[in-house]
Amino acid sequence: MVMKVYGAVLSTAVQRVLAALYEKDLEFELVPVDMRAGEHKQEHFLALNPFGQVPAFEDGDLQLFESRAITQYIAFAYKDKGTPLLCEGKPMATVSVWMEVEAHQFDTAASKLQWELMFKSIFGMATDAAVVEENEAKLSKVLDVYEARLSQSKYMGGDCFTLADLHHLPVLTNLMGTTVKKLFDARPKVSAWAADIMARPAWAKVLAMKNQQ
């Protein structure tokens, strides 16, 4: 059976899963969920994800939700396919650290900036300058840590591309289309890393899907 991803391509969480699937060169079916119509809050979808958020995921009789958990399953279950995305032994512990940093340090500030500077305008809402200023300061501190880390290794988890890098891609790419790009440009190692991971062929496939919407 072909794996199924339930969601909308415009969702950054869905994009994270699609990127992992493309890196692994795996077949999958994207099952559209009409979020504007509130389909993700309806009973049939809540059976897949009780929190009513995309994505939901099926591989045979296995059902999962939470994008980062899904990418880890894909990376472990299909470790012999495509891009490794993981490291064996002790290096995996380092990858795990930076995966946690992305989820709890980078994403908390970056997602708020993405909402203020990108999504609010789509919904006809006004940007809150104070929230932008506060979260630019928070993100700057995170990127200072990234600059130091990337002075020691090519990628966040070490010298090869892993989930620790991939998880950044959706929000990172969106921020590059906003004024926040200056924070990345100001840090040479971070800027080079961002350009590197955004240029990956698997990510280009995700963006192509997004542009077709």
Contents of the next structure:
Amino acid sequence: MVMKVYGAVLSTAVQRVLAALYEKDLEFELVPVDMRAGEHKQEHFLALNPFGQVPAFEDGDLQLFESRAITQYIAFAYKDKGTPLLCEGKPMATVSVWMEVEAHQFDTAASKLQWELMFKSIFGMATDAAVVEENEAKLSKVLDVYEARLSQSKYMGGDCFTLADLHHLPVLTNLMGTTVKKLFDARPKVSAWAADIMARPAWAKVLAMKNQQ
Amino acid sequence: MAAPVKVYGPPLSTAVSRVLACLLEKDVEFQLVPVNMAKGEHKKPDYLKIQPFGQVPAFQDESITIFESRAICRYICEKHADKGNKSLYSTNPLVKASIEQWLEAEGQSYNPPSSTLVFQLAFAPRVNIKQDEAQIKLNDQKLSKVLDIYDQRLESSRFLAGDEFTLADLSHLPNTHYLVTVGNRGEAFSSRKNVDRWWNEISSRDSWKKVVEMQKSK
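With the form predicted alone already on screen, would you show the form predicted together with its partner chain?
Every component of the complex follows; first up is the chain already shown.
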């Protein structure tokens, strides 16, 4: 039975899961969820994710939500397929650290900027300049730490590309299409890392799906 | 015999107490290293070497230095899978997946409103910062919605990830403790039948009682 991902391709959380599936060469079916029609808040979807958010995921009898739990499941359960996205033993601790950093330090500021500078204009809403300024300052501080980290390590979690890098891809790509790109361009190691991970073939496949919408 | 692991930071910190609870559940010996946050020790170069974001906790085990409380907890559970509470985490992919799901839910949905409320209600008054009533109201509403979802989940499950107490439940202890004590938000939990049962059960664990004692003495 084929794995199922429930959600819309425009969602960064859905893209996070798709990226992992493509890296692992795993077959899956994307089941669309019509968020404009509020489908994600209806009973049948809430049964898959009680928080009413995308994505939801099925692999046989296993049902999951939370994109980073789904990617970790995929990486762990299928560790021998496609790109290894986690490490074994001690190095895994460091991958785990930088996965948490993405989830709590990077994503908080980055998501707010993405909302203000990209999604709001799609929905015809006005950007709040104060929120942008505040979160650019926060993101700048995070990226300073990233610049130092990437001066010691090829990828966020260590020598290899792992989920600690992959989790950044959806929001990072969106931000690169806004004025926030300057924050990345200003930091050579961060800029090189961003270019490297965005050029991965698996990510190109996710972007192709996005462009088909 | 291995040297005790080191945890940097005050037990009063929610993130530090998350790690302490985990160490106690796993029977792992530790040494608490004080970090004088009132004097800005956590922003000084020596500390930034072990935690570049200038936050607590930081953690050292032999040659490894890590940070981010949830990453530290996962590391402790994986390294000491056979010690102490063995069902706190799992290497079985299906069991692990459920624990990770609720650990992410805690980090992404529970933590933002609850930590904002903890700051506004418990810490701001202590450091003479004016409370933001609008933020309190907004986050009370957000927390309420999350607790409704938890109440529904806990109707059919003893703990969040299943029948056993896991890291997913443990991760909720620090913020919730402050909310129901200093924060005066007990009713939000006690008014929801299943959340009430769950909170009473997880907060009466010996490990958590020890952490609360440690918070009182520092």
